[in-house]
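Only one chain is included here, represented as structure tokens and corresponding to the form predicted alone.
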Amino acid sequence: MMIDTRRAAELDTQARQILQDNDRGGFTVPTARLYPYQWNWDSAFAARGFGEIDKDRAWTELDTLFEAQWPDGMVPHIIFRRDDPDYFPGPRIWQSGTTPPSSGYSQPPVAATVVRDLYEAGPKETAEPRARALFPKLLAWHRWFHEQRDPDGLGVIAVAHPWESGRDNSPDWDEPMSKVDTSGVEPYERRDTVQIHAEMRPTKVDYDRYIALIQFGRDCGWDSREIARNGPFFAADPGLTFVLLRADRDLLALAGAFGEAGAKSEIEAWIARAEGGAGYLWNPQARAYCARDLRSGEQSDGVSSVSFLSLYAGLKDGDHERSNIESLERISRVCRYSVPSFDPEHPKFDSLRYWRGPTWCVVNELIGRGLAERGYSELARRVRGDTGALIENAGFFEYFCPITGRGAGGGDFTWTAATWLAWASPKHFATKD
């Protein structure tokens, strides 16, 4: 990627301004109107961005996220700090009974990785007490995932709602979601398609099923065990599995630094189980790690971008790794801008419809980190360069068409700006892949 110094400086300034504009006093919204609340993994990425310009503000972002942690350890995917008519479904639909009001599902736990990044960036005298204060909260959240989203000890983490994966309408969920009964869904009015063109959003059929799952959780009082055992949807997710495995490794490093011997043993057991269970997600026909419906045992048949997070997770399986890299190379040849969220040669690929094809900068960052750490320098540079080029050419959009580079979804997006500041800006190229 060739961006001249002046243009790079302009983008740095724009990215900083987006973080400041989306700041709501201790927490950021992903973008105005479309997402007017605090989102879980969005906040973690925002903290990464703030870490480049204001470390105290970065820690505060994480502190406000964990203010909403449930007593059982779960950190919800949305925190409703006020009722905003621009968003559906709001707190009155979820009825979580929490303070502050929140959703009843979680999201990929990138926070421990961000905490480690911030802690190691220092300075130690201020970073260590902030990280130590968050450590038991992170530990409780990871424990919740291992106990409530892997109840049978398979070593893979399941999602009870597509929103929990962060990849709402991915083709990975088509088959298991098709079995969700929507006959009892209460009437509702969406807000997202008023603000964003419908071709870029999940369909009404998708939303009917999303609401049916919320109603099930609400009706059982958000009992995680009941949701896992008897909920209409429960599918093992390679994305969540790999993000958590990486986060467990980072939490283990923090446990070592803080002398948390008991926690170290517990985390080591989680890591060992995940390393042993990852093969359950391998699909030899797709030559990738694919989602699996834990109700039926059926596996998805397409390559999602999260398959490539196996490297980020630290998995070392020679045969699977080679096949996975070959899939990434094939997909990168087909698309101008890597990495599309779904295989562009699969019939379900849709270049603009949310998680059915578009490229997402935050996933690119995780993929790129994993590639660089495993020594795939050329591929890592391609992913980072494509990410920077998308932002340079289209702006700080929520996601992008991998074929044309067109920006899509919300504009002035927090985590895209944060990804630029923390990883995609040319200032990082001299020291990292």
Given for the second form:
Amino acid sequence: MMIDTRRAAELDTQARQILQDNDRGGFTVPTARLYPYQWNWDSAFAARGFGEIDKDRAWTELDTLFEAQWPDGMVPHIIFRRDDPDYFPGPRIWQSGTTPPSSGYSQPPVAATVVRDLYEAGPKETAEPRARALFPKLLAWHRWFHEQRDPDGLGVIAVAHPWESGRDNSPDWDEPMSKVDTSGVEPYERRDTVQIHAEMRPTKVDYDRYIALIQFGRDCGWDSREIARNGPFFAADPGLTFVLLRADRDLLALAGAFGEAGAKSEIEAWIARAEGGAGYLWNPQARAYCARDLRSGEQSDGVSSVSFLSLYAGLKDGDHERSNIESLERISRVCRYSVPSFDPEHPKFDSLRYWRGPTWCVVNELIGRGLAERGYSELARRVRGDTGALIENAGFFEYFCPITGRGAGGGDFTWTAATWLAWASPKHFATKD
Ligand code: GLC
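For comparison with the form predicted alone, would you give the structure of this protein in the form predicted together with alpha-D-glucopyranose?
Full assembly next; the chain just shown is listed first.
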């Protein structure tokens, strides 16, 4: 908000340039070298960014993402169009057996929301056929989540690997991951810590467990049922639950617009189940929605930023909403740059280590949008203003220290640039909260 017009225009130009530089021909990489493939929710955010500069290119980003959809509906979290020595674990470790090769887990399904945004932005003649073509693919993907990641119909969505949550090393996963047996992990060499300082990345113990889970999935031929029933890790995630609930509402709007009556009633049932199930994630001690290990029933005890996505999900849950907002206000008083990925007053907070504290612009965008929609204008402005300030002061980094604003992880990051273009740039302030 305080950014002057000339500086804002410079940042707009830089952001466009980053999207162009990270374009590999129809799909973007999150950032050169560190993440040399197409990532799922990164592409959805990238499409939102492209929507500001080139609508056709925005749709193409989504089309290429769905090229990798599995026959069972799953849309993988990484698509390997070629083998790149800069990244581990690559296609040879996953052995997906698909074309193109991919990882065996998914990621938060932001895409339906982006498709709705792009469709409504028009123009109708070009947007409608693109959205209609994606509709059955989105429906199949959402159905996969409801069936394979909520096999008991609890109304909450589980992740079978921390990477599926998009929040790799969040303290949310410490307890369930501590039980993962790593004795059978085959020798491997990490590539991420060659490029980025180890203090900003997950630890070796984390990585051994990540690989143990991949080996389980690979050894059962990526059988979703087996993974859900007997996999070493299965934990309900407020982030995924809320992103999917929101995406279901957006898919429902599309089903209405396209006269898809059968799909409409199926989606309505998913929404009703999620609205009824979300309370299972409420932790009264933490006063937040917290992850739950579905094997042991144990719940994480700290406030992750994804708790605040309940508003974005459209949940109207009175007391919980009030407590959640009070937590956000408290956290925003402690941190200059909201919203830290984990509670800064919790002993596990780590200001630079990935999802254990740093602020991520894309999560801010979703939180900010939910706050604005529910009428929390002041908080919404705070989150958006902090996002803009981080980018202005530090650059288009992967994530940021919430205390100092220092940029961390990879630079020239696609989703940070996209979030700037689609939401944080001051040019939006006149039209949106
Ligand atoms: C990291 C993040 C994940 C993201 C990916 C590519 O693994 O945790 O959310 O999709 O990088 O940017």
